[in-house]
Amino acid sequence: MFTQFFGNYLLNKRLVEPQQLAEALSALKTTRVKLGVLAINAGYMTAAQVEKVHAEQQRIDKRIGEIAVDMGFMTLAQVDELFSSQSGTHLLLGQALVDRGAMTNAEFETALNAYKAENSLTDSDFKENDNAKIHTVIKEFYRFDGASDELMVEYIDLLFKNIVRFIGDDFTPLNCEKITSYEYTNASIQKINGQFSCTSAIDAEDAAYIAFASRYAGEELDAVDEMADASAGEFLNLHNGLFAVNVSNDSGVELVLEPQNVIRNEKQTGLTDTYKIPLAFPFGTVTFILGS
């Protein structure tokens, strides 16, 4: 989950373009990072002594991990060790940048240090996302400031990794925003009752709404219909019941969910403690909304 917001914070230090964070993603499946990358960032060479080794390698028939170990720049068991090491997502989108033009070895290099300095995260941090981190951050990123703020870092925390899990892991979240009123497009909303009493909903434009279902569904859809916002709404519902059920397990709270509903093409006002909370897909930008 720490990949989706280091996107973020490329695009916030504008070291990336939308466009250019949006491919790479999409990239993420077919791209295989290579020695360079992997060195650079386990701390074993600079992205300078990388690019000396790309250079050598234009002029000698060697692999690339043979030559830095000839300019004494890696040991062979180190070698060894990032071929058999299991790569990060991060680690994937960097590469998938660089392979494109967006970033060089040495600007990715710099933005991911930077990164992990300032949210004190680790390499492992990124593989094994630790709840107690992933929590830091989404409150740093999100800075809820309602009495519920547990609640909302939980329900945050679950439904990336639900997107994950069911939509897919390209997704960025974008800064969200506390508002008062939203005009709804294509949306699936539904309440839920008790100690942390919210609306939550997905709201999309027609093609981003129609992706998104799509996805959910496993087939493809073509249409904003009955059949995109039974999608929708499924995924919805599933992870308002998994978060409902989680609260009981770790709070003994009783939540009750609402039947979900269908807004087309309305605006609402007066609402309170409500955040916009947009996640940019490679297909467009899929927006929650969550509040009172």
Second form
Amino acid sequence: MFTQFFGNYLLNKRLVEPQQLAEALSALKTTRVKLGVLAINAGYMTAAQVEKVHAEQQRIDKRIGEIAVDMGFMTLAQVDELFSSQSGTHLLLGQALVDRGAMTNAEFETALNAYKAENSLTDSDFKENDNAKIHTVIKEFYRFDGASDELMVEYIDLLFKNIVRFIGDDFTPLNCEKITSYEYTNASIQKINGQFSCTSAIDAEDAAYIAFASRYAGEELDAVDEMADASAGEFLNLHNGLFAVNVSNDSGVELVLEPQNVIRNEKQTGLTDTYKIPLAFPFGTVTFILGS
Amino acid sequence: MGIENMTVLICDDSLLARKKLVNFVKSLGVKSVVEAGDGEASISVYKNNLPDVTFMDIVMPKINGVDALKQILEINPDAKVVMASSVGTQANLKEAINAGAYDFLQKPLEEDQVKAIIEKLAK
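Let's compare: the form predicted on its own is above, so bring in the form predicted in complex with its partner chain.
Expanding to the full complex; the earlier chain stays at the top.
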């Protein structure tokens, strides 16, 4: 989960362009993390040392690990350890950005270390997805200021897990906005009643809506039609249902869901305590609306 | 009875949820699968087909799944209605079982659970 917020960090710090990030996210599945990025992440080599090893590799026909050992930057045991370790998605993202020339190894090193320091994260946090830390990162990122802010954080925390589970992990949360009006394009909306009474919605332009719906349906959809609406709506309903189960289990509070509605090209005004929560996928931006 | 002789009713307001469950149930060998898109329609489809098992969503327009279950049980007190909902809270589970549901499945549906129910009722 931290990988998704790391992507946002790179965007906010203007270290990468949205298009570069989208392309890197698209390439995650075919990206292999190279030794240089692994070594930087583990703190075994600096970016400058990695550059020296790469330069040396241009001259001699040896594997990069061997060169790093020959140059005294790493031990053989460290090289073996890096090759046998599972790398987190954040490193895949870093590698994909470096591969595309969006960042240098040095820029990636600086950004990753700064991000880890700002959020008190270790490398294992990226891999293990510590729930308490994810909760803190989400809370800090969104800074909801309403009466139900804790439940809003719970909602988003579960939403991201469900997106990773049912849609994919190749998304970046974009900055959240408190809004008083919103113009829906293609949206599925569901009201939640009870102690945490709110309206939830998923909205996107045609192409992103179809792509999102296709992923959830597990089949290629090609139009904004009843099946696309059913798929987007079913994702929202499933997520809201699982949220209601969690709230019920954790606090005994019962939430009641209303059937979803579809709305298109409609502007709603006079919204209160309502947040626009956009997520950038390689296929476009999908916006979640959550508010009272 | 045998699976191939069963009639199964699938009631869900989501076209996608219905399609997935219809395809899966047919893949088990059930030949007669009927559908309804809301609670109200499920009652008339039930009456017309008297299915051996009904899979019923809870959050639906017009009449919710639990109210539809109660009306179906008035038609046939022995009806086997399995509630299939994303909102598997203890309260919903209790309400459904008290109302006479045969079973309760949490969405997303596990195919093995659907299969086990159909195979059990086919005997």
